[in-house]
Amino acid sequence: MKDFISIADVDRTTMTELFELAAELKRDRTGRNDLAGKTVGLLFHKPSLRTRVSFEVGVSELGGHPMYLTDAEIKMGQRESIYDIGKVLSRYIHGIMIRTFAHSNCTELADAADVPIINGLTDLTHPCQVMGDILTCLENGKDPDTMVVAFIGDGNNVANSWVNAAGNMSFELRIAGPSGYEPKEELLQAARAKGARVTVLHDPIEAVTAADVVYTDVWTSMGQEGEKAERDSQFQPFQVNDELLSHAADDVIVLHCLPAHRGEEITGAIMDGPRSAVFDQAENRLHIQKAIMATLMGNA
């Protein structure tokens, strides 16, 4: 594993060993000097709270020296060439997290530089996040080969990784939304090409009955603001509430990817009640991106 931009390329196999390694990293967040002697670049075009915070502790707790950039100063495109950018920094640092809008600005960057390159965010995708999702399911008992998987909302960033790992893996994801919202299409068909088994609906109680794991997010994006009225119009009934969630499974557990707009896609007495796993799963960014840098950049 060179670079960690999709989890579609990744396999099944190191999937896993990602997951042991961030649950062994969690256990003790002491004592570690994967990234010693080493500076990771943090490349932001949009502005973050868990990435942004997660990445600078997890490269500090391995013992490395996180850098904060911004396109203020790059402006990537613009004042200079992704490629040349790419050449130019592998020369100072030894890998870089991009949290980005175009998927390409990511894969350009990936195909020019020559130090590992991390998907902090795209529009297309949001690899880490599902990562540390999945980890979270995981501590909660979840098997991820017979698992059922709702994710009640937009067919955004966060949906398509899902889709992703449906298919390294083995459980039954149902993602439903209103008509016109829904995941990306080739990304679909490429993860049932291998065996995933996704459903694509418009109805939330049929995707949430007897789901292990309910998943929500954010009805209106970062760069969709002008479609805010409209999307809360057609979002409405999928809102994860109790009514809802009493269609799932017993022991169903709660994912919000956050910012959360309590009210909105999510009432706040499910955010704070006792099957949400929210703030473990915000706290599992951290441990699954420190498995990924000292994997692709540690000096073991």
Ligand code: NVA
Second form
Amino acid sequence: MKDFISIADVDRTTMTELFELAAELKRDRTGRNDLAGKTVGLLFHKPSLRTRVSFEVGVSELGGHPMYLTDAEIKMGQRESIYDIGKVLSRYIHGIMIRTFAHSNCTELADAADVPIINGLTDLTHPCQVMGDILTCLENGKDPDTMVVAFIGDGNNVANSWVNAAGNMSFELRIAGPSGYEPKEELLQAARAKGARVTVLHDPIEAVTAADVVYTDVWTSMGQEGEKAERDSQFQPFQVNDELLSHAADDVIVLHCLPAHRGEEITGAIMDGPRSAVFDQAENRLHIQKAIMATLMGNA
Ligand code: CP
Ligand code: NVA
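Next up, the form predicted in complex with ligand NVA, please; the one we just looked at was the form predicted alone.
Expanding to the full complex; the earlier chain stays at the top.
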């Protein structure tokens, strides 16, 4: 594994090893020198709270130096080509996390770079998020080979990474949103070809019935702000609230990648209620990303 760009590229054994290492790193956050003497570039084309802070802290806790870079300086593809940026950065630093719009920005950078590239969210996928999410499921006693995951809302980047994960594990994935907002068809086909148990629905109650995990994401993702009014009206029946959750398993956990819009895709009462694992989930970004970086770039 040179890069971490898609869960579809990672095999099941590697996923399990990453979850085990993340759990170990979570038990003791001190004393690691996996990235001693190394610098990791963190390149952002979109805003972030969790991804920026968890990667900066994660690199530091592994003994390395994080370098925050924005497109205000780099102007990827305008000031110079993605290829040249990848080649030049590879002479200075030991790995790059990129959050960007077009997924091709990430894959082109990986093709050019001689150092590992980590996808910190593109318009297509958000693999670090879903790795942290599955770690959260494991911590809550869910079995990733038998659990039922109901993803309610937009079939966008986070949902697409769940589809990729369903190709590697045997959980049942049900995705329910309005017509026209389904996950990417080619990712569904690829996951099903690997045996994924995934269904795409338009009825949130059908999706949530007896589910072990109920997941949602914002209705309007970064870069889609011009569609907000239309999306608000289309997604209205897909709010995660007490009524919807009454159809889920008694021990259901509720996940949200955050940032959340309380009162839109999820109620504040659910976010703060006993079934919510959203803040553990946010914390787990740190631990799983440390595991990914130690594996890709570590000195060991
Ligand atoms: N979940 C997530 O990636 O959050 P940020 O957009 O704040 O990084
Ligand atoms: N789907 C959201 C996820 C944010 C972490 C977005 O792309 O904005």
